[in-house]
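As a starting point, one isolated chain is supplied in structure tokens, in the form predicted alone.
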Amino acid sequence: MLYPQNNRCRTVIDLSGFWDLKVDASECGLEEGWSEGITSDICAGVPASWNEQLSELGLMNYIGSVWYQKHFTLPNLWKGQKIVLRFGSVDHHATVWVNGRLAGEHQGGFLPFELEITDLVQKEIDNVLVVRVNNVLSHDTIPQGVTKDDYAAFNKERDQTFPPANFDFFPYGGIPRPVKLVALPHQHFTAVQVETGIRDRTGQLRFTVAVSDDAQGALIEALLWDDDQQVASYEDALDGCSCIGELQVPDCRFWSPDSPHLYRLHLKLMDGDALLDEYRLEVGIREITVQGDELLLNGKPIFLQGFGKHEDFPVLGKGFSYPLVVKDFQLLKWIGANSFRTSHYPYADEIMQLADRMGFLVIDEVPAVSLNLKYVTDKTLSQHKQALTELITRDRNHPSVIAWSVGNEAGVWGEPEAVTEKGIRYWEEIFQHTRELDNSRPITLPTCVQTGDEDPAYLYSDFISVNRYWGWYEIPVKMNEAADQLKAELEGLYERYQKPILLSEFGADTIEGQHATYPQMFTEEYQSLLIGKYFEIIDSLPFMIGEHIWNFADFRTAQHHRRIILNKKGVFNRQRDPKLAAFVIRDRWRLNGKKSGS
């Protein structure tokens, strides 16, 4: 699945904007033939999730259906050519009718999805395209979805959200980003993968085309630009539909968080002096390794200094905007980060594609957050794997993206199969699935307190990723005994397995404009406080490849007695202003981009 762009052979319209929208609350749409097309007075921005913009008609906490609809109208230079419906995501589960005929359906939402339309649409008059989605969770998804008899069986009743969630994010649901119609010719590329290294000075690219069936033996140029200069070229007949080719770059610009270099690879697909198609790629080239105890870019030692972060803002929820995208990259670069992790699902095509050009190292993750061990199932097993397959197709030609994490959290309930033979087989398992699709990027899955030492994520993981709250879940306020808890933890888990560490989460819930000149919870000095403590602790073990904070601005979460609406661990409230976390940070990570101290 090749991202949308306009090009002399491909075009795109955008379907943003005001969609119809009918909550179907007793699930009677299918039986009443919602699919014809649908009458409502209510209407709905997309792309944005349902739940704040339709707050005072109930919306707010809704899980279950929801029907969408959109008239469009095709040009008329379109004629004969295919014609694909792109969704950016749908959250979780979407099915797809034009014109009153099944189009096709996904499950699985933060990923993108296509579906070929060209039977189903009419060229000269209006077009009716309605989609139902449905947020419901359950054992068999990812993420998994919980109920009040699970809360029952763990004892823990107490812990109890409303609405029902599995983790610590507000479980929106809607079309959180933008809707595509694209034309494309009937010959054309279906697929484009490339692979990067270096040797010296030397880049090395490898690419991987596809093209569709009936481009059997047409020809493919490549050729890839600097600015305004070609520096290589390849040229070679399809061999069925696919081709590899390689790409040398003498001298070449590698890609780096301090020089964010891109190359631009120009495919075209040709039939003697016609051209069939064409399709643009921006290509960093750079190399990531782990070796002994370091996490290596380009041969060079990188430090980690970032966050976790997530898709989330007043009134869209988790729906797309360029400029909020714009305004969190400014703020990233403002407080020195050069990371962060796109906790716990994958973010939108064009915060990657921002991640590439601004130089930032991105850990990918898929939505496979606190996962139960107890309740997985085999079609848990196959949806984690599909998800895994469609992240990586989609995102392995991104340089800023330098690992891949195949989960969050799993065994944060305390169930003994998480660290039993149970989980042990289940994540082999999928390691194993993500190496097969991609073994050119580090693995890792961030763990919680509750597997200890014994989590099977360190079997598996290339570097080990721990989330800790010692002084803020464990051992609160007593600042001094949560950091030899932690640097213990940290020691422990290296002298066992022999790994780099990451801490990949850590922090503290913070009310802005609340003070104390003791350690006081919830105060701004005691959220730097002890973020400043964890920086110590980094900073004397010489093993550690990053520091990720939780987290980068503040989040909705479903409504439970321990959060006050939000999760407030953000160094930046839900609006993006600063608390007094943020300064001590900027402090420490714009000292030439080391560890204090180094």
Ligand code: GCB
Second form
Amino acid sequence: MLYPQNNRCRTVIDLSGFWDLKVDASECGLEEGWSEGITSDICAGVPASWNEQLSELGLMNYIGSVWYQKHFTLPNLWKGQKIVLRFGSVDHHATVWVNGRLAGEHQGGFLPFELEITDLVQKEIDNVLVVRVNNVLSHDTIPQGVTKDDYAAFNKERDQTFPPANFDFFPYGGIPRPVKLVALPHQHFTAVQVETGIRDRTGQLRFTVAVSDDAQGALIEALLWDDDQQVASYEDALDGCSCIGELQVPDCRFWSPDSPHLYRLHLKLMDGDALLDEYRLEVGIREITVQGDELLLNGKPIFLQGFGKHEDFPVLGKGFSYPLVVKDFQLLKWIGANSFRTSHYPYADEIMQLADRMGFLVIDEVPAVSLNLKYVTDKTLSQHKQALTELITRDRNHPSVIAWSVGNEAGVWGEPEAVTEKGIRYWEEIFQHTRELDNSRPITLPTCVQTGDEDPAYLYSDFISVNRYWGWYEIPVKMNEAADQLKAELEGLYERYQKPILLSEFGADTIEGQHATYPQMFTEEYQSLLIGKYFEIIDSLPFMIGEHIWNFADFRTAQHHRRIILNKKGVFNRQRDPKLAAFVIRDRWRLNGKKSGS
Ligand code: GCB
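Since we've got the form predicted alone here, give me the form predicted in complex with this ligand too.
What follows is the entire complex, opening with the chain shown before.
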């Protein structure tokens, strides 16, 4: 699936705007024929989650089905073309009808899917697109859902959140990313994959393209551009429906955070002189490896400094917004960050595109957060693999993506299965599946304190990622004791597994405007102090490859006595104003991108 683009052969119409919406709390919509079209005087903004924008209509905490509808007309120019509907993501299950006929369905939020609708849009004007969106999660889905019985089984009645959620972010629903109509020529590119490498000063770019069946035997032309200069080219006839080509770039400008240089790969599908299809892809040439205790970018050690983030903003929920992405990236630059993790799910395509352009190093995470190994089924495993396949297919061409994170904190409920045979087998399969899809990037899996040093993540990860809250959930206030504990734990992990370590989460909930002259949880000083202590420990351990603070900004969670509406561990508040810690971090990270003292 190629990201939609306008060019001489392809056209895109963005369906963002007001959509009709009808809530189906009693699940009667299917039976009553809503797939033919709905009547409703409620409208919702797309892209966005339904929750905050429609809280007045009772949708803030809604879990269930909601029907969306949009009318559209196709330009005459599109006649005879192949027409595809592309959803950036739907949380979490979508069933799609066009003019009353089923176009298809998709399970799993946070990732795009497309459906061909050429035969369903025969009408000249006023086609009706209807989408049933359902945000119910279960033991079989990625992420998993949680029930009252699960809480009881773990003697955790009091931990129940509202709405129920198996993770610490709000269980929004809706269509949070753009929906696009795409017209393609019948003979077209269906996939493009690039892999890059370095030999001395020469950049190597290997590409694989696939085309539609009816384009077999056509000619492929590949041109690589550096601004307006052509630096390499390739031409060959297709062997069946695919082709592999290589381009060499002497004196290459390698991609890195300091110099995020992008070349432009222009692919053409030709029949003699006739252009059948074309596609342009920005590519950064770079190499990422783990060697010994180091993470190497283009052969040089790199230290990750940044955050775990979330897609979350007032009113939008998880809704995509161009200015919000720009604002966040400007704040990341301002504070001196060079990287972030897409905790705890893949982010919008456009975020990844801007990361390429602005030179951020991204750990790209699949939505397998807080997996409960007691409850995983064969279906969970296959959904998990499916999500990884979709993620890697979507993101493998981004130079910014330097590692895959195959989940987050499995076993956080303390179930024994997380560290015994069942857990080991589960993760072995997941890591193997990931490596088969892409062996050009390291793979990791952030762990929680509950699974101790037995977590199977340590066996399979190329670098270890640990989320730790010494000084917050464990050993609060006694900062020195907490720091000793952290140090001992990291040393123990290194000694046992001999792999470099990223501190992938640490932090403290902080209410902006709260101050104290003594260590007091929730104050701005406490957050700064705790983060500073972690920095000291990190600096004292040579095998550390990075520090990701939890979290970039405050974000909404399900309701629970532990959270005051938001998780307040943001270094910026939900509106993106800095807390005191932002200045402490900025002092360190702007020291030439190095750990202090190194
Ligand atoms: C974690 C989780 C993250 C939570 C965070 C917290 O370990 O990975 O999703 O939000 O702790 O603040 O408790």
